[in-house]
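A single chain, nothing else alongside it, follows as structure tokens in the form predicted alone.
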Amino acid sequence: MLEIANLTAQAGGFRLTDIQLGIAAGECHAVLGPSGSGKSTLLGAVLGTRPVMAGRVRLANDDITHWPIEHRRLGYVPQQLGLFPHLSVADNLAYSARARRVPEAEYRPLLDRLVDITGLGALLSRPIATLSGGERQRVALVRALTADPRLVLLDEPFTALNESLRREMWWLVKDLQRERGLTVMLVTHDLTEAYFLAEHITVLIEGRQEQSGSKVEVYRRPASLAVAHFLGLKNLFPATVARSAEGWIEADCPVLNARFRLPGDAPEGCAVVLGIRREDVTLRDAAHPPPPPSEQVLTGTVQIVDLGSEAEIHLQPGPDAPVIEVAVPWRTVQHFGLRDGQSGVRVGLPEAHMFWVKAP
């Protein structure tokens, strides 16, 4: 449906380079990244508000790289919504279709259906200024869909809403996507929003495409340390490749005083960073069965730092050994009843759940 190939675009002194991604029909694809990473520049290149310096943007069978914005048949919900305060809700909803000269007989059935789904029927005569934040979000979304666009672009439209309203809008977008078969490109910095709405994600860092793929693949196997940091992964340990052969590496990690055998290719002597997600760390004490051979185990005395939904375990293997810090879910600490000063605690790092990236 949407294909972006070798795209370079510029906004002032900022340049977005060599972007390549595709969005299948009926799919929601999230573009993620911190502020200043190039998310809005990419969206502007697709929308037609940012000139493309190199590369191509194709929508269905059309090369729209240099088409005027009004010819692209895109639905757009900007972060500030862009509603017209001097128009009623009804006039705002019909604006996009009328601006494209879509006959009312064509857009009215879809508009009426969307009004029914979103519960805007009682608000049609109201001025925009009298609406709540959630109501304005609904108006902006329906307006973007009324002309039956080929692609819907969402530019962080839910940022200003409180948590409960944001989740309500997520469900609305998901329901509309299922019912209408919408193809959506979502620009956001919110990981939870992206993982709720999207099937595939692209991570931008400082104008570069760091990784693109299924949300499960990106989360489980980040392609770089920058992606791992952006995803909020904390269990990251420096290591060096000691042996490399036949699609596997063996990496020595001085911090953990252990060697790990992991899939991948890297030359011997290469500096890498080993990682494991907090939910994949195992905890045991002497009463539990020993771990499998493929699980590296750290044993020692623990101090526990409560960080709300997660905990930081400070494990000291011996009196003179350096402290090792490992993040785990707080519920795991509760499940095992760990307490400060408890000795003989075994922290397991299953190799099957570990990943590695090259050190910067």
Contents of the next structure:
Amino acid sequence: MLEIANLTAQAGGFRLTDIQLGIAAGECHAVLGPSGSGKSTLLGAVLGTRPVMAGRVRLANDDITHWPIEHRRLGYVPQQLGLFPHLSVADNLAYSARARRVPEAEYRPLLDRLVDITGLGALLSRPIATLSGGERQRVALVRALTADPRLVLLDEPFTALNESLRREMWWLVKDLQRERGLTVMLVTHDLTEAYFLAEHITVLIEGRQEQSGSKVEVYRRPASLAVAHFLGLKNLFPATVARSAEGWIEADCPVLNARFRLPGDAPEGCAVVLGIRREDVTLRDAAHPPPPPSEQVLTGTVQIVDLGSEAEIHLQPGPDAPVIEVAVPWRTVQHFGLRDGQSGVRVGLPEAHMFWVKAP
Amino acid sequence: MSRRPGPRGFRASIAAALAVLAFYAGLIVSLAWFLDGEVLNRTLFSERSFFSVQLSLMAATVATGLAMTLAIPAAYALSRYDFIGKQAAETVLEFPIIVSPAALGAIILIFFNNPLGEWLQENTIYFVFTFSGIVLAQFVTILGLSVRMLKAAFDEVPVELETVARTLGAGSRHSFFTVTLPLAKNGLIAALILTWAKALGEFGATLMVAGSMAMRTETLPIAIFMRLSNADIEGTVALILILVVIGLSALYAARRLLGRSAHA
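We have the form predicted alone; now please give the form predicted together with its partner chain.
All chains and molecules follow, beginning with the one already shown.
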């Protein structure tokens, strides 16, 4: 549905370069990145508010790179929602049809259906100023769909909401996406929001496209150290490729005093960074069957951090070794009888769950 | 860290506000010393005063209309777009504010004495010592102010709203008239009335371009000047009162209009 090829766009002194991105019809694609990564510039290039210096933006086979905004047929929900404060809810929702001079008989069925799904019926006569945060979000979302858009652009529209309202809105987006077969481009810095709503993710960092792929791929195999840092990964250890053959590398990690065999290609002597998610590190005790050869076991002293729904264990394998973070449910802590400051605790790093990236 | 004023600072600030009020009210009330009922009556209902009031209202209205016609698109462009010469344009807008009206009027007069000015007057409208000259003098004086006030009004309307309107299928003109203009309405009304009031009270530039000819280019401020020059203090006071009443009525109307739309 949306295809962005070799796109370079500029916003003031900031430049977003060489973006390649595709969104299939009916799919939700999240564009993730920290502040200043170029998310808004990319959104502006698709929206038509940022000039495109090079490359193409195609939407449903139309090259819309230089089309006026009003001809692109996009639904747009900005961060501040962009509701028209001088109009009632009903007039906000009817704005698109009136602007396009669509007869009421034509637009009414779609509008009624959307109002029905989102439960906005009781709010139609209300002025925007009297709506709660969640109600405003729903009005903005429905209004964006009234023009039957080919692509819906969501620019961090749920950041101002509290946790429970935010989840409610995520479900509403999912329901609407299923019901209407919407193609959505979601711009956000919220990892949970991106993983909840999107099937595919693109990570932008400092104006570059660092990674694009399925959310599982981005989650499991960050393409660079910058992406790993952005995703909040803490278990990152410097290593050097000792051997390389037939799509596998063996990397020596001196800080953990261990060697890992991982899939991929890199020349011998290449500096790399090994990583593993904290929920993929396993706790091991004597009762466990011996670990498979593909799992390195490290022993150290632990600190236990209470995160409410789960515990985070910080294991220090040696005085100069980096801390290994392990996320486990509380019942596991109780099962292992772990105490804060306990020594001799063993954790396993299964190679199947590890990834590596080139050291910067 | 900002601090709210304590009781002493609070009282001092209220005293300052009341002092401002007392200052202006005192000046106006002091006119009563020279107020003569018979002269006031004669002046108010004289043909010459009627002419001055009519001329002032007409010239101020035409000048304001012309200024707003140019100022609305100019202010919108300055508020919304980056273009070559934008900074220079914004600086030039300060020009009528920092240069005295008399100097502005002199500039206009000098312009009409150069070959281009002479050609323009001969082939289009004659400005010097005419009604058109009064309008031109007022127009030049208020244009910068009206653009600045209108730009501030447009700046208050987030660009995002226009972008959303356009994604909903509205062209840029439609989004301007259905979103930007209604939301900038209060600022527009304020700009309209204040620039009109400023045009009404304009003196220096008008005197330079249109002169001070009784029953011809005698706007209210010019009439005040002419009567004062002839040491007709009572007549001057009567005309000042007319000007004050018209000006205050305009400001009161503006406040009522803005108050009503703010609560609509």
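The term rigid core refers to the maximal set of C-alpha atoms that superpose within 1.5 Å between the two forms. Residue numbers count along the first chain shown, from 1. Predicted, not measured: the structure shown is a model, and the values here were computed from it.
In this overlay on the rigid core, Ile304 has a C-alpha that sits 2 Å or more away from its partner position between these two forms. After superposing the rigid core, the C-alpha of Thr332 moves by 2 Å or more between these two forms. Rigid-body analysis on C-alpha atoms gives a rotation of 27° for the smaller part relative to the larger between these two forms.
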